[in-house]
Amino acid sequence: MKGFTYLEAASAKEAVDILEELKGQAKILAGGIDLLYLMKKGVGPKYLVDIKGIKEMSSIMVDGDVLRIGALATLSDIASSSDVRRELSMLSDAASRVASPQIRNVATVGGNLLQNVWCWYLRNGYPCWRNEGRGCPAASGENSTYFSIFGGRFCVAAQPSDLAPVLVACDASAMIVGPKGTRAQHLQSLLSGSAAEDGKGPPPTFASNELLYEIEVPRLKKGTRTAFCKASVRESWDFALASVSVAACFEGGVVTDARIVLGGVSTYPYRAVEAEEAIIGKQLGKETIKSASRLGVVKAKPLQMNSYKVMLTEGLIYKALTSIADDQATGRS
């Protein structure tokens, strides 16, 4: 492990001030699960800024029509929170399936959302786009598990967060603190970024002098049903090979609005727009579900070793939509 300087911040403003002064040489230390792993591999910053002491960033609360989740809230906090279970049960379900209890007790929602990709080329020091090099060795190499089936301009590694697709399906926003104050950005936009045009690789998630402070989730519309489904190599400890998060609003048995977001299969939480359009304005019968499931992967372009993910994802969409159709039919909440 390379040497580093350890710093502590007592407030979000102090953390931002430190990040501003160090100009890209520092990393935030919260749960530290992913960061410490990379540091042990020799990939580490000159400075660590510990923010674990900022207590208000650990809170989970309902504020009017918004569920607020501090970026330092642990995955165990989210899985066990009565507010989260009542307002957004599929987020509790997703959090409870991340890694092991020991990791969930330490890992934070901010870290889960912003963790680096789990590509063995990157994590073993290959000079790819994400590691001060050029090209993506995974695009034509070993790409059977944690890689995209929906392309990727500079990098084909899948966005690894289990919570991100759930939160995107619920139209969540990130509250980001920077030198100029606090700004809100839709989580979909934050995690998707935009293709860099300068030939220097993918853009950063946000500026090096900014801090993810909180996640805001608007209250679901009355009549909304949700479902989260995940497939992994192992039931616990493992990242998703594919996951599906669905939030669909019903009126009189008809779907009036829907978000279907895929995880583990794209470089960002992927909205399956074609599948959404296939169910809006319709009742969720078997044929509608089957059609929507096929359309959810219609734009897939799998790599040479992960074509199995297309059928796997189609099956998960079918399972999730069937689950909310059953809940709607039986009146379960």
The other form holds:
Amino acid sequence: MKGFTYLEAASAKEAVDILEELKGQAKILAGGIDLLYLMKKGVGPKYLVDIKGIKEMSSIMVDGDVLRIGALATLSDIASSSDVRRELSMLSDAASRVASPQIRNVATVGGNLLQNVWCWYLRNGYPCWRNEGRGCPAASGENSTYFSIFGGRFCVAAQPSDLAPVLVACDASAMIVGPKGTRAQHLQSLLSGSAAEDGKGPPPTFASNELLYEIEVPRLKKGTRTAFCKASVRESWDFALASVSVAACFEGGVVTDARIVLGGVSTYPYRAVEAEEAIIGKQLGKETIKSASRLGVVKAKPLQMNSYKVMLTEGLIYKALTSIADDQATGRS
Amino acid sequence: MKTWEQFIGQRIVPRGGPAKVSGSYPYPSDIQLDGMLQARILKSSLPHARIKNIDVRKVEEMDGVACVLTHKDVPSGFIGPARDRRILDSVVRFVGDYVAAVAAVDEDIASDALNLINVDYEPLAHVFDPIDAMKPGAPMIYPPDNVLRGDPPDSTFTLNRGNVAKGFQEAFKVYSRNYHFHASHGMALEPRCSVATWADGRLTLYDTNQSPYHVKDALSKVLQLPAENVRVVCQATGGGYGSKARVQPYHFIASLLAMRTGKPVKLWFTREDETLAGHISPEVKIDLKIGVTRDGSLTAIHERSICNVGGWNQLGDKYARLQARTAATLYRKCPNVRSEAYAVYTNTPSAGPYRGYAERISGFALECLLDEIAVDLGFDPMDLRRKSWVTKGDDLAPLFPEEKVFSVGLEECVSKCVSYASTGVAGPPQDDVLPSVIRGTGMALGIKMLGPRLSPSSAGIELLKDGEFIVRIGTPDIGTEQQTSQAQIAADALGAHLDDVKVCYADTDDNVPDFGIFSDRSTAAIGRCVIEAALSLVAEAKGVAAEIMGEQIEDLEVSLGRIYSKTHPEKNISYAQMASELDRRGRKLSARFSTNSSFEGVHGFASALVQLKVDALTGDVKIERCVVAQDVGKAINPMLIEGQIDGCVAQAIGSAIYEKLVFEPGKVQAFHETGRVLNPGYLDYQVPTILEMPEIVPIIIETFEPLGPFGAKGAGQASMGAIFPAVINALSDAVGTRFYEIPVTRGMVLDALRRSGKGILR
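Okay, that one was the form predicted alone. Can I see the form predicted in complex with the partner chain too?
The complete assembly is shown below, putting the previous chain first.
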């Protein structure tokens, strides 16, 4: 590991001031899961700004119409929060499926959303777009695992966060603190910037002097049912080969609004709009679910080695929608 | 004899257990010595290249660097009998091959120093596929031939029994299939680590390996040190599975760094080093053809296998020999068997033994194809095998027609496993939400041949003056706890209390040479030496007792630490009393026994029944239950054997559906690191975790092996060979198609579901 200077920030403002002063040479240290991994591989910033002391950034609370999750809340905090369980059970489910218990106890929601991709070329130091080089070795190489089936302009590694698609399915926003104050940005647009532009580092809409402060999730409308399904190689430890997050609002047994977001299969949380359209205005019967599942992957353009993920994703959409339909039919909440 | 069953067969808690679970067991990486240097190895980034020049000047000028070694600085001799591998070479033969080594005052300096070594490579043409490597004009890894030859050099690894052409003519139906077994890795939890010290002309290596005496001999020979000036200590080895079986270049590098600097040197592998430059399990391609009569008798088996041994040969020739023997031995009743095995060099990491070795891979193809045949012809899969499998008294023609197989527990193994088949595993209730869960059951047999022919083992026993016995053996504890089972054997053979028997192991200064702990040999090979040494010590002790007690030797017997008069048991003397009496007289009791043991006729057998479920929507496979029956001859310690079976289940499941080394295929020329392993760590090389473990039902079958101590034979590997094809057979049963490529990935399962029409959506 290369040497670095360790700094602590006592408030979000102080953290931003330090970031501003160090002009791109500093990284935020929260849980440190991905950052320390990369630093041990010799990739590291000159300065680390530890924000773990900023207490208010760890809170999880219901605030009027929104659920606020501080960027420093750990995945274990989310998984065990009764507020999250009550308001948004699929987020609890997703948080409890990330990595392993040891990692969840340390990893933060901010780090989970902003982590670098899990591409074995990048992690083995290949000089690609994301690593001071050019091109994407995975595009034509070994791309059977954590890679996109919906294309990618420069990088084909999938967005690795399990929480991102869940939060996008709930139309969550990121609250970002910068030198000029706090701004809100839809999580979907924040994460869609990644890789879609130049594939480098953090999304271009997120400046090096900004700090992800908290996630604001609108509370679900009455009659909304949710489901999260994840497929990974093993039950623990692994990133999603594919995941599906669904939030569907029912009125009189008919779906009035729906968001179906796919994880692990695209460079950003992928809204399966065709699948959403296929269920809106309908009852969730078996044939509807079947055709929505098919339509959810209609735009897939798999890479050479990951076409199985198309069938997998279709199966996961089917599972998620069936579970929602089942809850709706039995009145389970 | 009743007295011989006091401790044999008991569930004795492993002696190393408490220290292992509490973290105090002494692995080499725990060793800290004053002034100790840290050493790191520079690995090749090219799959095949000549080092034109290697410039280490910048490193030598670095503060904190104590020594740098390149191929110019080390003895140039071969490190082993294969005559291919040198300590460091001017040619690198796979990505991850050793290039140079640095010792520095700390780990960071040593790591940074590696980046300052300037290597000027001349890239050479490379070949990754063993079949390509056999073609004329292929790049030569070690000229003149990429195919390994036997000894004598013109021999190939071919076995012939009967006439297969005739056998196939006589068959009612002939099946021919190609199997591809991908390269994998044992992923021992402990990466390699050596601590070398050099003082007063004496080299000591604290290491993690499976054969300290072999490492000692190699160090002595190559570094030209007198044997008595080399000591290898290797108490705890954090998993080996065959990968740490023989001497490796790093042993010499650590030693040379210590000798050159005069300081203790610790050299340890990162996980990536361990994966690349450790020792992988080979890629094997098998063409298998089986002929069968209308009543299910096998008329002929023809197997042609090609084993990719990678960039240097670590027992690859032995591998080929065993590969050729598996079918002929397990299906001894099949009159016509031809097996050709080729071990081939390529520019991939060096491959060698991994739990179950060649029998596991050859057996996998056999057991999968026999299952396919049985289903196709409507036979019970075990009835089909039973007609042809080896039974007690069979000889080992054609290789060892004079050797007989004395103990075979296949029938008992199979009948025990089958009794579980009808008791289905209850699925958790959430399975009922979707009608997408399909279940499958599969069975298979496993075999493991014991130890190499004529391999040395020894044991020494001494009675200390306080009445305790010290038993000295040569093998390390790679998790099999020989220090526990050999203590049980010694205690019963000595007629001593188990608590009075201490076992010292794996320190070459004890001078009890041993071939090493692998091939399921240690319990049998060392156990026999322990018994022989114990018996001669007991004979001597009876002589002393007779003298003290005024009795005739033949009237004495030993039991639980005392020597009794058979006729007047009230007349007796304890070992402790005798020891103090001997001490008073200035005498000692000790005995040693050494032998070159051969267990050609001794085989471990196993059968496994696997029940699993597949989610037809997602291709998710969950193994629900493994019933494993293993013929161990005699269970010295059932608890230790169950531990071995558990380990086999984990690794067999990994081999079957998770574990595969992924190599950069070389399509991306711009990226130069062609042939690199892309998944050298635990996150991308996916070994099963506790959550993937099924219910395990271990069943121990005792058949009494006359060549083994108290009837025991090996117990660590035969199960592996049975479980892993049983998983594949169960998977085939569930999804309705066969698999010829291993491991079976999720993509393959989904594809199979689609082809068989068992998928829900497509």
